[in-house]
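A lone chain, given as structure tokens: the form predicted alone.
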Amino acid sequence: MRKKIFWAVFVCISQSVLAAESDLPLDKADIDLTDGVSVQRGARTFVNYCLGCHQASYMRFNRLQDIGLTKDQIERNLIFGNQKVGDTMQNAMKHEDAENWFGVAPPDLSVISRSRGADWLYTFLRGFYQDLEKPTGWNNLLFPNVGMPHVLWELQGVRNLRSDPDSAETEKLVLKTKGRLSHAEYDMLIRDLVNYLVFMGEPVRTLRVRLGILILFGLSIFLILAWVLKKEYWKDVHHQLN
């Protein structure tokens, strides 16, 4: 288990690391977890794309009920193996496979979106383009000499990189091949996914946000009745002293 925990925050460190190389403004991602048919979608989307690869060892399945899904829901569409609904997101590559595949172990994505931040995943997750020097066949934008592959390329398409990176066009991708979806329907499909990682970082993030209103308001109604109580109190000082 620590080998797995520090694995996971040698490969953050690291990708820290490389990615402050690129100084590609990022794209605003407009979460919205009180947007559950969104995090629903995204959660689909990293159940079938991403978690055969990556982990989300601290993220149980049941938790999904959270955002509208049934138990019966979960089970049909978003666990495929022999787990059960209670049960943490993990897959079944094991750690030394992965570290002869991939050079390093995929890191864990359980809390992926407060390390990252959804405007860097946004980004990240929209800036592969297809470099046939690199092992997988891809590089990302802001994240340039990325080990992970594309795998959305069939949903968003293959893209090159301009051949005059310094030319005046701002956009710096030219499609060679379109995927399934527009490019409109891939940045939405993206924007689900990263709406439910941020979910999955904190899923009680909306109950807090909830109870934290109402806990300021209930202060607002006790900071009145303190503020009459004290004028009443000392209202007979002042007339004394007066």
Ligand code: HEC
The other form holds:
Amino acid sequence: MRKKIFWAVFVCISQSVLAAESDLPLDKADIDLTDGVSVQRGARTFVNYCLGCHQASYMRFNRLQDIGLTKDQIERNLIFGNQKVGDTMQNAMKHEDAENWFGVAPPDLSVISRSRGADWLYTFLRGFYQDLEKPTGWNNLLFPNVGMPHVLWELQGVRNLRSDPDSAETEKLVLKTKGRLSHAEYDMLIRDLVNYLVFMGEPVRTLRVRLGILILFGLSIFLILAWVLKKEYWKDVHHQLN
Ligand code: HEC
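Okay, that was the form predicted alone. Show me the form predicted in complex with heme C next.
Everything in the complex follows now, all chains and molecules, and the chain you saw is the first one.
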């Protein structure tokens, strides 16, 4: 009996895991949080294309000052509607509406980079293809049957699943309609976006690195001072000994 229950549970769990995940190898996102310009570009994409459905309720707009933006720039370029610089990144969509439209509510993305990892996000956001059998018209290589439509399709273009999956080609998708961006430009856009998602997941990281460098700098000055002092003190001692 126990064995049966064990197997039933095992099968259920493995199937739900299989249903949600694919074994697609992840592409490497070349994350660099010290690249403030990249994080800024990512923030712009996020506000323009993601905040309509998702929110980032742990992230305040004014944290963007950490990546070199001024309050004025944030207000002018990144805040729409009547939100203020001190507000968190909320969206206007009601939770129930979102659930009705997409079947699942779009999750909060504040700390998504911690649960999924940068490479997963990078691969996911580059993995959409057209699938007219799905309610949204889209599917995803990494997240099969995802409830999210391909919101960046105008930039990336429309791709279809290769009809001969056994072909020697490693690319599983073929471009059907060209988008506004080239392949490389789209990859760059997503890299910046993921850079921003990682920044959002740990906004104090860059500050910590900067503080660390400052502290090391301070310590090394102290070390030099201590060394000079030591030499001064021992000079007299050496004189007396000689
Ligand atoms: C039209 C609404 C909509 C927009 C716009 C949108 N998403 Fe989504 N997103 C969803 C929905 C719905 C889900 C839930 C999908 C599911 O679980 O099947 C989702 C899921 C996700 C997930 C997977 C979360 C997880 O771990 O399960 C990520 C990551 C994500 N979105 C990132 C983004 C990013 C980045 C953007 C901006 C480029 C964006 N989304 C724009 C609706 C949207």
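Model, not experiment: these values are computed from the prediction. Positions refer to the first chain, counted from 1. Here the rigid core means the biggest group of C-alpha atoms that line up within 1.5 Å when the two forms are laid on top of each other.
Residue displacement note: Ala184 has its CA displaced by under 2 Å between the two forms (rigid core superposed).
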